[in-house]
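The chain that follows stands alone, in the form predicted on its own, written as C-alpha cells.
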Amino acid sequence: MSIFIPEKHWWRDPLDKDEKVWLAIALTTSIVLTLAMPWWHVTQKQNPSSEYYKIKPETFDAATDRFIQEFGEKDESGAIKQEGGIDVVAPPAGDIFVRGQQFKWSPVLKLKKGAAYRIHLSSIDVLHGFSVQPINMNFEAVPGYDYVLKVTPTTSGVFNIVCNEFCGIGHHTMVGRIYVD
C-alpha cells in the first residue's frame, strides 16, 4: 500500500539524472551477472555432479546393505564395527553408498586422502539435506533418486554430516560422519 495515490500516468514523466545512472548502473549489473554464471559452470571445476538414477528407495536399501557387508571394518570377532550404533566402513577408492534415513545417516565412512569415490546418495523415507561440516558442502538426498557426487578428498580430518531439511521431530539427532586419513 502506497502513502499516497501517484498521479494519474506518472510513468510519462522523464527520469530524474540520478535515477538514469542507477538504472544504467542496475542493469550493466544484471547484464555481467547474467554472463558471469553460465561462464563460472563451463570454466570453473567446482560444480556438482549432474550424474543422477531413478531407484526405487528399498533397492537403494539392499544395495547399501551390500555395501556395508563388503567394506565393513572388522573387529576382532569379525562383527562390523559400530560407532553410535551405525556401521563403520572402509572402503576403496570407487563406489560408496550413503543412505539418509529417519533419523540417521550411515554408515560411517573411514575415506583416503587423494583416492577418488563416487558417493551414491539417496533416502530411503523422505527429504533430506546432505550438508558436510565444516567444509558446508550441500546436496539433497532425494527418496527414489541415487544422486552420485564425484568425490577426491583433499584434506585429512573428521567431518560431520548434518541434515540440512527438516525431516521429523527427531531432525536435530541426524548427524554421520566421515573420516579421512
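We call the rigid core whatever largest set of C-alpha positions still superposes within 1.5 Å between the two forms. Positions refer to the first chain, counted from 1. What you see is a predicted model; the values in this text were computed from it and never measured. Compared with the form predicted together with the partner chain:
Core-superposed comparison between these two forms: the CA of A26 exceeds or equals a 2 Å shift. Comparing the forms between these two forms on their rigid core, the Cα displacement of H172 stays under 2 Å.
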Given for the second form:
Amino acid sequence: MSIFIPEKHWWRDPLDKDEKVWLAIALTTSIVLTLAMPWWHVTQKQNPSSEYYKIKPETFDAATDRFIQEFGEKDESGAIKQEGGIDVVAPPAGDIFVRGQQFKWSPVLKLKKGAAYRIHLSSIDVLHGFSVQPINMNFEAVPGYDYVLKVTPTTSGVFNIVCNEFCGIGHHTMVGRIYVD
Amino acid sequence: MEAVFRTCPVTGLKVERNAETLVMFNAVTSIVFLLVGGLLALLLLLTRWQAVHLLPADFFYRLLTLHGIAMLVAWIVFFEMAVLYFASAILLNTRLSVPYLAWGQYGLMVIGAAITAVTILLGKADVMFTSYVPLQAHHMYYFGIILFAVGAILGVCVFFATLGAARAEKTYVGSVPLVTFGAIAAAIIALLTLAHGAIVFIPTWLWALGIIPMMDPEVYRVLFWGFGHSTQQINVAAMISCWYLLGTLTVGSVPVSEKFSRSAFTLYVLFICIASEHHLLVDPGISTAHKEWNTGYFMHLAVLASMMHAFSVPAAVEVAQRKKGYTKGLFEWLKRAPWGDPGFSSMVFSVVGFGFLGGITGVIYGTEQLNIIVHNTLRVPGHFHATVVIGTTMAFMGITYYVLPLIFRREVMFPGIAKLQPYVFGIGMFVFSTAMMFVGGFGIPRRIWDITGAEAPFPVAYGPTADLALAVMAVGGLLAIVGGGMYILVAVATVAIGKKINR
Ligand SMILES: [Cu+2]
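I have the form predicted on its own already, so could you send the form predicted together with the partner chain?
Next comes the full complex, and the chain you just saw is listed first.
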C-alpha cells in the first residue's frame, strides 16, 4: 500500500508489459511535443520575435515623440490630428513606434495593407500587455526593452490595442487603435 | 520532550500528539483561507460576468490580488504543511522532530499571511499576485510574503529532520512509503522554489523600502516565475501523493509498480523547476533558442512524469477493485467503485481535471507559437483553475474527509452533503474552467475590470457569443462556490461539533 513501507526493494521491482507500453507511448509523445516548437519555428511564418534591444525608457519616449512629429497626420492649421485624445500617425513602411504608459497606447496608427512594418514596442513606466483585437495577438511591453515585431497587415479594418497586463487601477481604460486600409 | 503516541485503529499507524496537533492547526487555518478566497471568488465572478458587473474597479483589482494570495499561497501551502507532517511523522510511526520549529513555521506563516492580506485590504498593494516591478506595493506586502516563505522553509526543515530522526531511530526499515516519497519530491522542489522566492522578494522589499535600486523588470519576471511556477510543482507533487494516499484509503489500492511511480516523482524533481519560461514566451529579453530549450526539453520530461502517474494511479485502483472480485468485462471495477465516498469521487475529479483539462491545455498553451494567442487572455486562468482548483484543491478536499475521522477523531457531519459535495464542486469547476478557456479564445484579457472599453478612448466588443460564454462561466463558477461552501460547512461543523470517536 502507498502508505506503508514497500515489502521488497522497489528498485528491483520489474516493470509490467503494460507499463512498458505506456512508457513508450508517453515518451514518444513528449519527444514529438519537444520537437514541435523548433520544427514550427523553422518551417512556419508565425513566431514570436526574438529581436529586442535594451533601451532607457526616456530614450524610447523621445524616439516615439520624434516618430509622432515626423509622421503625424496634420490638419489645415498644421497641428497633429487626434482621436480619443491620442495623436494619429500615418507612417510609411519601415520602423514604427508603439508606446505603452499608464493608461494610454500612443500613437493611433494608420497602416497600409501589404506594407512591411517593424513595430518597436515598449513601455515608459510599468509592464503593459500589447493585445491586438479582434485578431488576438498578444505580446509583452516591458520598460527598458525595445521589442521589435515584424508585421505585415494582411486584412484591412479597425483594430484595438487592449492592455492585458495589469498596470494599475486605470488598466481597463487603456485601449489604443490601429487602422489598416 | 516526551513523545506521546496513540495507535490509529483504522490504519494501525502510530500517531504522535505534536504531529497530530500541527496537522490540525495547519489544516484548519488553510480552510479559513479557503473560505476567505471563496467569498472573494464570488464577488470577482459577479464582476467579471459583464452583465452583473458588481464591484467598482479599484475593489475588483484589490480583491483579485487578495484572492490570488489567499488561494494560491495561503490555502494550498498551509494544507501542504499538514501533508508534510502527516507523510513524515505519522506514516513513519515516529515523533515530529523539533516541534518548536514546527510551531515557528505555523506562527510565521500566519503572521506573514495576515500582514500581506491586511496591506492589500488597506489598498496599499494593488499589484496582483505577480507584483511585477516597477508596479510597487507597500513594503509590508513583500515583508509579509517573506515571513510566510521563511515559515514554509522551517516546515520543510522539520519534515526532513523528522525523516532523518525516523531513519536514525529505526522506526522503519527499507524505503519510505510511496506517499512519503512523493512528499519528499514536493519538499525538495519547495526548497528550490523558496530559494527563488528569496532571490526575488528580498531585493524587491528592499527596493520598496528605498534602500536599493529596482531590479530589471525582465529579470524580475524570470526570477518570479522560477518561484511562481515552481510553487505549482510543489502542488503537483503533493497532489499526486494525495492521489496515491486516497487510492489506498478508499479502495485499498497498492501501487502497481513502486519503481514506475517513484521514477516519475524523481523526474519532477529533476526537470520541473526549470521549465518556467512558458510564462515569458512573448517577452523581449530572452532568445528564442533559450525559450524553446527551456519549455520544450525540460517541460516535456515533467509532462512524461505526469503521464506516468496518470497511468499508475487508475491502474492501482483497477487492480485493487479486480482483487475484490469486480472482474466482469472491462469496466465493472469502475462501476463498482465507491462513488458515494467523497474521498474517492474527489480523487477521480482531481485526476481527470488535472490531466485532461489542466494538463493538456497547459502543454498546448506552453507552445511558443500558440502562446501568441493565449498570453494574458482568460485562457490562462481557465487553465490553472483546472490544475490548481480541480486538481490540487479537490485532492486536498478528498483527503479532508479522511483527516477528519483519523486525525481530528470526529465523525464527519452531514454525510449526505459530504457525499454530494465533490460532484457539485467538481462539475461547477469543470464548467467554469472550460468556459473560461473558451471565453479567452475570443481574446478577452484576464485581470481586467471592464471589457467594453466604456471608460477608454475606444469601445471594444467581443460579440454576443463571448457574452453568452461569460454567463456560462458565471453559472459554473456559482455552482463551484456552492460546492466549496458545502465543503467548508462539513469541515467546520465536524471540527466544531462533530461526534467524538472514542478510541
Ligand atoms: Cu496597461
